[in-house]
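For reference, the chain that follows is the form predicted alone, supplied as structure tokens.
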Amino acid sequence: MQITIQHLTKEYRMGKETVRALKGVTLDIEKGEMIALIGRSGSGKSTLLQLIGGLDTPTSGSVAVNGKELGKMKDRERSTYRNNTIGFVFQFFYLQPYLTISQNVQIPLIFQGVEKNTREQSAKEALETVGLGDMLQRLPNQLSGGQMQRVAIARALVHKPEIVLADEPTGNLDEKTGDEILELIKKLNKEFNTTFIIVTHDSHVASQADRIIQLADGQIVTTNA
């Protein structure tokens, strides 16, 4: 099993109140699965994504990836885990406006200390994979919304992560463009056997996943193939 989550809880302090974002979530995810996390705002979807991504630590319980428990890692180890194992795709593309799309895609490789020529070649290959190999020197403001999301996906994949975490990847796109991005995600999932975990409110996006996991009030309430 690639990801093993056991009795996971996460609590936050909000003034004098304690908010329980996750309440004992247990879940296994196999390598190469495409998982959709659904539920209303506040159900715990994004919190679960952050914990799998090593962006936060649990209050109790555990998240283990490839047999290594994230909560027991030191900060530097978690940083290395994020840089090497995880790719992130967001609803808002978070591209740097003054960098070319090639330079934007190279950012994860800069954090890894990869040499410049190798970075440029890897970015070129990643952009070719998402159909933008002829736009390396364009700036983000010269692209459509769908093209910017393709750049964001190339950036998530450039360092060949085992797991891609996508938070509403089609939420900022029109229906046609969203469908194109979804088809691209499905293609990359199958072609590279990359695990995709997608937070979505879109039932159409969720229906394309191998499994749909619904959260409510910090707990898993249904799991459907």
Ligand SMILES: Nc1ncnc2c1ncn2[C@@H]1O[C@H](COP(=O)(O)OP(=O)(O)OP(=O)(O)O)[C@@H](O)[C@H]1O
Given for the second form:
Amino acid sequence: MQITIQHLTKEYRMGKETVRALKGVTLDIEKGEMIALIGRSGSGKSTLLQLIGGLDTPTSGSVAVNGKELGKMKDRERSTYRNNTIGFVFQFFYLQPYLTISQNVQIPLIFQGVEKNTREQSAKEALETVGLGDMLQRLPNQLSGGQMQRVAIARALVHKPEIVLADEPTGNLDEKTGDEILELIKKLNKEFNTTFIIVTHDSHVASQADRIIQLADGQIVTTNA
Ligand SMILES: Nc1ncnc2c1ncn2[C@@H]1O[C@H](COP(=O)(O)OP(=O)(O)OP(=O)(O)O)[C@@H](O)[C@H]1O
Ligand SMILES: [Mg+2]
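Got the form predicted alone; any chance of the form predicted together with the ligand too?
Once more the chain from above appears, this time first in line as the rest of the complex follows.
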């Protein structure tokens, strides 16, 4: 199993109040699976992605990836894990406005200490994969929403991560552009056997996944093949 999640809980403390965002999630994910993570607003989807991605630490329980428990890693090891194993696609893209799209896509490679020529070549290939090979020198504000989302996906993939965590990758897009992004994700999933965990409110996206996992109030309620 590539990802093993056991009895995972996450509580956020705010003054006197405690929010129990995850209440004991147990879940196994195989390499190359495409998972749709669904559930109402506030059900814990983004929290679960953050814990799988090592961006935050659980209150109790564990996440292990390739047999290594994230909670037992030293900070440096966990940041290497984040940089090498995981690609993140956030809902609001978080592109750097003053960097060209090529430079934006190179960011994960800068963290890895990859040298400039190799970085530029890899960014070009990743942007070609998402159909933006002729726009390398544009700035983000010179792109459409769907194109920006494709840049965000290229950035998540440029270092060939084993696992991509995507938080509503089609959330801000019209139906047709959303479908294009979905086709792209399916293509990458097949071609590179990349595991995708996709948070989505879109039933069409969910219907294309290998498995749908539904969260309600911090717990898994159904999983469908
Ligand atoms: N940093 C935080 N501090 C306090 N509470 C938080 C924090 N992050 C999330 N929460 C709470 O934890 C619960 C789960 O939040 P989460 O962001 O995981 O939901 P979600 O399923 O991603 O929702 P949405 O579909 O709206 O993005 C919510 O009640 C939320 O208010
Ligand atoms: Mg969320």
